[in-house]
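The chain below stands alone and is given as structure tokens, in the form predicted alone.
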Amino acid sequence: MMPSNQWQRARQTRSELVIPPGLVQTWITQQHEVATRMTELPYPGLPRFVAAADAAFSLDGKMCVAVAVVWDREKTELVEHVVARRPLEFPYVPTFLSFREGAALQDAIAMLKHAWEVICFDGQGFAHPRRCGIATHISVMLDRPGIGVGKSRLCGQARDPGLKAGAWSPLIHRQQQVGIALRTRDGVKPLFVSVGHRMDIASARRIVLACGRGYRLPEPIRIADRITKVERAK
């Protein structure tokens, strides 16, 4: 993520935050350099340690609320988990999510003392129209293996998988596979699962799946869900 400074800030009239006239293009800009330092290579096994980030606005909608988690897999449960809040500077734009909960979201996850060896966000990742959603931004930035968990399709387009949990379709986009439509729980919509950085679609599948506690979500995910819907109400 792009320092702050970086940025131009956005002015706030008649408390409507407004995007100021090509800030747009420069976050374009900003996209796809971060996009072509993406890395795509397999993920050696299963980690053990696996972190989480998600965020939410606060209900009187001036502050982002970021939390991110260290999940064990092996004994599976909450390790760590802190908190970090922001300001809003931005109103929502599609496809430009990074850069209104990005700041706080890294704020979250430099705040974790517990080692983790991979982090997984509630968002896109290399499934995004100019290659680069939240989870490729963020981990991009950090330089560590990230992978995106989007509970919706952004772009593209992918068949409906098998009904049994494992089950999964290409998700392509402008005759790529940017990513795949996973079944996580036998029954249960898909999620949209690609690459965030220093990670393959082939690793990504195998660890969410083996994040899988009988939810939808991946549970670190999950848990960070939970989180942010009790500390978005303080």
The other form holds:
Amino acid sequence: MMPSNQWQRARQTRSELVIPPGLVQTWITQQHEVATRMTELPYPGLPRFVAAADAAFSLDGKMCVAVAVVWDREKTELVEHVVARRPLEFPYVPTFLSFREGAALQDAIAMLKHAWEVICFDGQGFAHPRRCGIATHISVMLDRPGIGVGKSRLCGQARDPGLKAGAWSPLIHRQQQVGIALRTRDGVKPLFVSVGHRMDIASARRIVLACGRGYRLPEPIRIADRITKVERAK
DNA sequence: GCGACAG
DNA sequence: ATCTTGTCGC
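Form predicted alone already given; the form predicted in complex with the DNA follows:
To see the whole picture, the full complex is given below, headed by that same chain.
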């Protein structure tokens, strides 16, 4: 049967993966339901143990390789990292990233033995058309504080923040602030930070900056990203 | 109908 | 995300 959506047709040639007819509608329903359960509240102080989760593909492109780490912000050192693998079932379709990578990421997070207080994700949280990016989706499932850290924008518009590290500007989507564009390093492209769950944007900004070690990405995500590229070869 | 579109 | 060469700047 021919794919019904243009984006599905465009992607399947390269990915070989197809989304069964009707599944997208149930995904949209799930996202609305999960968004309903998200809570926004200030996170007091700064967490000592910050987790992060990131994913990559195996070299043959058939597996999702997920890495979760726990980083000690006070000692600025990695205390744990774990790896989980799952077959890729769906192609990448904008706004449905969590259905492609979410299961593997949750497997990895569940493997962590060390305690953590906040978790950072590579992708949007509230800054999503249905306010349910991967950071919100997984954080709500875990019912733990989470932050979305995107390297690029999914939706909304933001003025370019000042050039100095720490500068930021609100990210607005449909008259609503959904996150911020945050300059984490002088002169480099800003990050798009948004709330995942049990968090507010001021706290998220504070925490992301507190995890910075002079690079664009906060250290826990940068470390997870690096491990991910080593593990995909195995 | 057209353009935009996390990883 | 992944592929992929040289190039610019500290």
